[in-house]
Amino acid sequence: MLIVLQPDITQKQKNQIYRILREGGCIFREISEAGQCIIGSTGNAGRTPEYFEALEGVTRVVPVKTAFKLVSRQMHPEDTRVQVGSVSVGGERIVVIAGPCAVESREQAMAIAGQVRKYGAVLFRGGAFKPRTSPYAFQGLGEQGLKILAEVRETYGMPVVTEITTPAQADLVMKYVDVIQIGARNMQNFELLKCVGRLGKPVLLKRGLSATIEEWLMSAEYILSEGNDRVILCERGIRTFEPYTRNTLDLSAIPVIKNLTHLPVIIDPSHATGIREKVSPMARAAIAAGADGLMIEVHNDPDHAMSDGAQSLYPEQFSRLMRDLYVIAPVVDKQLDFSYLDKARAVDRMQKAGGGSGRRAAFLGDPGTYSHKACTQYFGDQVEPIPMSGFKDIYEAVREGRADFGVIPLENSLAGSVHENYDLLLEYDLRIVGELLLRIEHNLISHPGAGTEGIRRVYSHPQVFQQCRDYIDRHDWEWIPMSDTARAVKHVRDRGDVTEGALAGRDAARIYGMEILEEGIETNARNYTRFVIISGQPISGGEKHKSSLIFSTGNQPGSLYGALKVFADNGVNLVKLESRPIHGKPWEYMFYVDLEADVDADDFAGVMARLAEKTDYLKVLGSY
């Protein structure tokens, strides 16, 4: 049951209630919804009700009605982010788990690793122990496969996930690795499932292999019920009549899931298909679908595997496979961060630098912006968004080291280039350590029960406007700029009035609890912001695939042309070429350049030595 707390309960009061359900053993735990406090709890204590809605400091009881409830969502309305390392499952940065189906040895387990971690895996999967169906086929190295994913590990800071099938093991695996696998022949061990629920560690749990989705979420209230809600929900498919691929994969299962529980949920497309050529469009889709991630079998040598090569994808593939996903996410509003462990690995060295002291990140408006929103995305968790009134703001912030780093958009693919931002980049010397391209969806925000027909006022950013022409053409309203989004979302609340709305994201509406009348709203669904990160310093010790520069050149024939043609000489490809007035300086321009290579790189200094004689000036911007 639910417990609805009032807004002005005391502490003594609340007490109270713990002190109920705490003898009548019930487990419980206090929650937030919409700006309510909430007590949950799986049992009622011998007690009606009524009876809960008789004492002091309660509004009043909602039954929960699932038999999951510690799974349930209606328990836990917000998304569960399960923390491993430095690595969240459940957020707005999708997980790919990769690695071979069992450990072999120590050469293959480390060659494998260093690539998938090259190409954006953050976790490493490979099996120690292997339940087959055949009692003579390879079970797995043990122990021994246990010491070689902890020097993975080690070496290549990622964190491990490997099957445990027993709890004898419990001991070895709580020393080894960091997510313990529940494998789909084990989904109702339930002795199983309870011991890994003491453990504490993140627990991801397989589908069984003809499983309900109910049968499935009652095995997670097992592990959650032990005291542990570090469970990740992996969808592997299920066994059905049809001969053509190793099982089918339910893709259903993801939007029903994500309905009925907070858990995050990843699809394992290798088991589903069977089949390697099958793996990749399984798990395009799987993204599209709205998975938190992905776990994806890669052997080097999969002619030659122990177990699984058939669905195990080469390192090559795997690597097409994620500058797909790339592409994707934005599209369902997440991202594939390639740089994912490097980023949170220069982080935390910050703090620790720092005395422990958390970093911050500026962006321009209220909460709820799409800046914001491109912050938290890229930073995750890690840092502190610090919200500014103005661009300007935001650099002179991350100057004085108020801000560790400014999160700043440069250009739409609708409404082209933020000029005052490339300027800037000129005055200050800041550089780009990162990038974030982030669809913009616009919504109708108002109260909560409104409805459009009774609109008459709506408020937003002029740009907004500019990009919903065909929305607000069809609307007789009055319509009404602000700074920002979010403001005008937070405006609308606040007056109270439910004639007016607001054009803003979704994330705008959950913060200051309005309700979405209307989604989609903007002309062109193609539409794009590219924001960069700016800092003092850089915060990303893995490769650098691109480069921002400012040049510019003599006032005579040809002197364009001279630049341009070392990139052409080097084969170095412009993927930005804009000018920008010079200021003090009529019609004279500095270069703005986007190059898809890594300029501080010691085999790149020649191409940039030669471009420094054929320029007047050169100063850049970052790699990244």
Ligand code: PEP
Given for the second form:
Amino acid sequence: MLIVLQPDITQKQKNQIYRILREGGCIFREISEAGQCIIGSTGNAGRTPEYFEALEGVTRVVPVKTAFKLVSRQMHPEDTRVQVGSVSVGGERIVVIAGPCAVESREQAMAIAGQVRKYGAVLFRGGAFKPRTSPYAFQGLGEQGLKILAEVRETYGMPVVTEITTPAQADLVMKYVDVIQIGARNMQNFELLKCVGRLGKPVLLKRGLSATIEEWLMSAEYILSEGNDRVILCERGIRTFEPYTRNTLDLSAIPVIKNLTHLPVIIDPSHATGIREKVSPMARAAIAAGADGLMIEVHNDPDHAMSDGAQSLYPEQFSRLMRDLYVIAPVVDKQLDFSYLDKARAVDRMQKAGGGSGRRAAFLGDPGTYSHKACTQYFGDQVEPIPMSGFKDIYEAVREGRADFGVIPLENSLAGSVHENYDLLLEYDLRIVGELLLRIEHNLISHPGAGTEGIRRVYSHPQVFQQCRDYIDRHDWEWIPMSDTARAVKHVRDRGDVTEGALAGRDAARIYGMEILEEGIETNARNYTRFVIISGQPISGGEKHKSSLIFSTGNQPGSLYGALKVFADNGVNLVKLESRPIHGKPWEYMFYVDLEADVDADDFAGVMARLAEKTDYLKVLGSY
Ligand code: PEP
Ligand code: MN
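Next up, the form predicted together with phosphoenolpyruvate (PEP) in place of the form predicted alone?
Up next: the whole complex, starting with the chain shown before.
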């Protein structure tokens, strides 16, 4: 049940409620939701709701009707993020776990780990204790396999996941691995569930072959009731009458789970389909359906794999899939970060700006702007976002060391380049260290209970008005420009007038306690903004796929052609070319180029030298 407390409840009154629940054998926790303080309890200590409602400091009692309590969304309205080393499962970044079905040898595990890490996997999987249908089939390498997994973690900095099949293996898995997997066949092995509940390490709980969603969540409840709420749910296909796939992947479980529980959910398309060709389509669909991540079997020599070769992707197929997911993720408000692990490590190692306690990233506007969202999607919880009131302030803050990073919108797919930032990139000596594509969805936001019919005046950033042209043309309202979208929402909230609204993102509505009246009102749904991350120092480590340069050429025929020919002669693909006037030199221009290469790499030095010969001015903005 949920016990909703009065805002002015005293600590003594709370302690009294805690004592009754504790003596009644209940597990309980305090929740705060929309400014309300609530105690969530797994039981009622043998008392009626009226009993609790009569206690001092209690407003009312709401029963939790589902059989599962601790895993229920009611008891924990926010999404749970399960932290595994520097990886956060359940956040804005998609988590891809990859590796072979079983660890077969040191060489095999190392080779596969090197490849999947290169392509963007953040956790490595591999069974050491394999629950096989046949007692004569390969059963796994046991402790030797766990030692190999530990070596993979050492070498590649990837946390490792492996299955436990009996509580007798608890000491071993505690010693060597980061996430403990409960396999489908053990989903209702209650002694094993209680055991991993007590171990306290993150648990990946697979859905049983014929388990209902409720049975699956009850198994998670076993783990949480032992005090471990670091549980990741994994749908891996259920058994149906269909023989064309090994199992039937229940993607409809994703929205159901998201509604019922706060725990993250990932999809294992490998065991679900059992056939290599079916894995990538299902993986793409899973991300589109809102999964927090994937678990994929990859093998460097699947034809000779000791288990599950037929469903294991070749590393190249895995790479291709990851590129597809990178494109799909922004549509569902997420990111696939190819350098997740390298970035986390490099950021941790960087010297802190201003000697503060953590790293900080400056972004434009108030909390709840799209820039703020770009910041949290890029860094997760690793960096503290700092609001700034103008673009120049961001560059200043980074230059002066008041912020470690700046988050800069460079161009929008509908409205074009943000020219001020092109000029500032030239002016300041800072590096571009990363980039991010954010899908931009605009909403009409107003007070809770307000209706679109009553709206007369709407505030937002001028760029947003540009992107909602059709919507604006359809409404005879007054449109008032503001410095940022979040400020517009805050302004409307503070004025308390139900005839006013703001155009902004979903986060702004949530942060300021306002309501979305109409969603997705941008003229074209393919509305993306490309952000770059700037810093005073490069982020070291990891593969770099792109670079940005600025150059100018002499004012004679063929000079730009000469510079571009250097790229053409060396097979370098340009993805953007933009020109900007040079201040103080009318009709002379700087060229801004984005190219698909790492210009800092040793084997690119020759190209850069040739480019320098063909240009008057050449500045490297960064590789990322
Ligand atoms: C596995 O992940 O290798 C495995 C055996 O999975 P499941 O328990 O889903 O069959
Ligand atoms: Mn397998």
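Whichever C-alpha set is largest while still superposing within 1.5 Å between the two forms counts as the rigid core. Positions refer to the first chain, counted from 1. Please read all numbers here as calculations on a predicted model, not as lab measurements.
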- Query: With both forms fit on the core, has residue 562 moved 2 Å or more by CA between the two forms?
  - Reply: no
